[in-house]
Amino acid sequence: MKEIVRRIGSKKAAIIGTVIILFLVLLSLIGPSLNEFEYDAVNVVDQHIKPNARYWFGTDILGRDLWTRVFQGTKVSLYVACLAVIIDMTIGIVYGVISGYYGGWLDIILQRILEIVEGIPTVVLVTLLMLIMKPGLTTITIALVFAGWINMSRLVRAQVLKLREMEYVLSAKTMGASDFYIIFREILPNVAGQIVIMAMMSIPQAIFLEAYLSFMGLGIPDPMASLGSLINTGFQSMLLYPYMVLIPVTVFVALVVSFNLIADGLRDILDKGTEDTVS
């Protein structure tokens, strides 16, 4: 972790995503409570308005502040994918531990469930879900969920086969060694650059699949907002009214670009730490 935080300061487009990233949050924590307005507060007299001194952002088609709806908003994408990814990866990591570390017929097993569960188109199974269960932030939760664990479970499998014949792991299963002992202290802290490395990828994922279904009408509900909610709502007046749209695609885009530099950047470094070790 030192050498990731050295090397981390040569890496200029991670530094910005990473700057990018806690300039958003930020807003997201403390934006709403900038102005006057609720998120849901409706004021039919002031529909339509353009961004001025008094609505920075503007207004949507109700008269609701898109200031404190967009920073809203970013706060529930931001939750709802970060809780997704942090699921994600602990069904991922235990999944994935279990079948690569025990292998023979319980890898066999797993597998062919991950396969029946990969074998489900992710739109038809997420579109179900939300169709089953009540619109909200706990099924739309849920859905991302099913959706994103088994990229993580593949990753971890694949790290532990391997890792699992290494010389030091042997060794410690020759000294009496417990299993959960060299799991978690011989195999996963090898594992835990890949690991980071998925979960800031899987972060932009899942805010991009949270916009989609919001985006398609299954998402959060009115009155709350998330970006894809008000991508939508935006996207319906482009028109007449573009700046309903371009102001919360341009945070999302800002988003999902910020993590996808912070995860590109710790990728290089893990990269040049791997190399340096085996020179």
Second form
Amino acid sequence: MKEIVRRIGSKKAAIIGTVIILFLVLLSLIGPSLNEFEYDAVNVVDQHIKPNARYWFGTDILGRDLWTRVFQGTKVSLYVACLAVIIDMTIGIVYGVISGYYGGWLDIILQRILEIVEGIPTVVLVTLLMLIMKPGLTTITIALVFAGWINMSRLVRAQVLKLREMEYVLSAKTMGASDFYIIFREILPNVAGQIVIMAMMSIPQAIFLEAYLSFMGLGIPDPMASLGSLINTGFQSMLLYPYMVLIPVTVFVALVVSFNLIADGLRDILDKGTEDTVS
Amino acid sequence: MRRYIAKRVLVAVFTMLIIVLIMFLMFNLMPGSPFNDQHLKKDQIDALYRKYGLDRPVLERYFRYLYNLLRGDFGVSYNIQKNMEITKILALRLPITVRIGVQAMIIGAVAGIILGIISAVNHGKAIDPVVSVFSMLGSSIPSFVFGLALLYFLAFKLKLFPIMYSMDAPIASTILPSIALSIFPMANIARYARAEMISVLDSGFVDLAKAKGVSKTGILLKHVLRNSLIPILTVMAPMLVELITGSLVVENIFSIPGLGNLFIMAVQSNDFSVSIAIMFIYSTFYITVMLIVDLLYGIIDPRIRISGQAQ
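Switch over from the form predicted alone to the form predicted in complex with its partner chain, please.
All chains and molecules follow, beginning with the one already shown.
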């Protein structure tokens, strides 16, 4: 563990990413309460005010304070990021383990289901879901649950298939270990590194999916805000009020790029880690 | 090999059938109807439902739809362009989307490979990390951000390109969206090309070619590029798929009358028949690309073919 921390320390890019993320997490938690405005407080007198000392990020067409709205929106993106990891860690792993460990007809059925779900382009699948349900955070959650587990379950299944045949697993079996013990104590710890990398890589994808939906007007409804919906409203008046799109885009890009930096750094560190222990 | 191909094709066709069925069931569950006009009375709506056969059970409609689909008939639009044949609507819009996609892929592939070469040849020099940073940014920033930036600076501020799509200037008005879409494949191809070429540059036959006095460009073009092209091709296919998502948003930004734009319109106005047709096209494209990748992997790596499991 110390070794991993030391290696992370040697990756400047990953450190920068982590610092930016921590900063954004902090801002999304305390940012909205740093000034006196509420994210949905309409103030018709102060429409389209450029960023100044009173409105740090300016106001939108309804005079709502953009500082508050941007960090309210960041909160949505961070929620989606956590959600993506949770889905990977639960559905993804369980599906992969069942399919890989028990095998047989169960594996065949589960893999056919996976192929079909995978065969529908994510965007189409998610757009369809948004049509049936009301746009909102619950619907985005469900959409992510449908689309988010596939890559992880693939990875876990492939690894479990490989490790299941290893001699140390066989010896555990002969010593009478239960399936549960073998899966959680013998197999999964050996896949942990790859699971962490995969989970990190699914975060930017999930954030992007939410932004895409909100940008298309299928995501978070007004007066709630997400970075995608802020970019969308900003885009509509971009030519007159560029700050309205520039600020949410900057925060969005900082968020996605930072998560990618961390994922890249982790991949270098953990992949090298497995190589080192093998050789 | 033939058995493997047959199996993959069969799975793909079956997936397609299930997808169409799921779309039918979902649109059936969906609240709202294509005939949302307040002036329509209940019996008029019923008459409309009868006219389009929407009063029949889902399964019957499903099979009739499949039958028509096999003859290349997507049905008619319910409310975007009333009673217009969907094939005709698509014939106007599909070429625009395809043009943007193809242009984006060409720009992305050519620029990506060139960047990859530059970076691999100068491995360890100052330019290498610059390209790496570009590929990192390019593969993590979504295309709509690039689209917005290009629209604002090149079209609005410098007035080099039209802001809105114009039918009279199809090339000038598709350049910016193509560039916006091309960044993602460009960045990824550059990254793969770099890694691939560095490993090829290290191999023995390159040393041999050097020893035989082949010129530097000769080595690059004849030996290195050729040997790294196949792996690059296999990673390019999934990127084509990413273009679908990108095109939906980018068409919206540049107000291009393409497929993505129509899809959003159809979805928002409950026009099932158009939505299903477009989703069918997207899914077919997606599944075909995935199938080709699977088959390509199968040809390159016989182990996959034998176990029948392409990862």
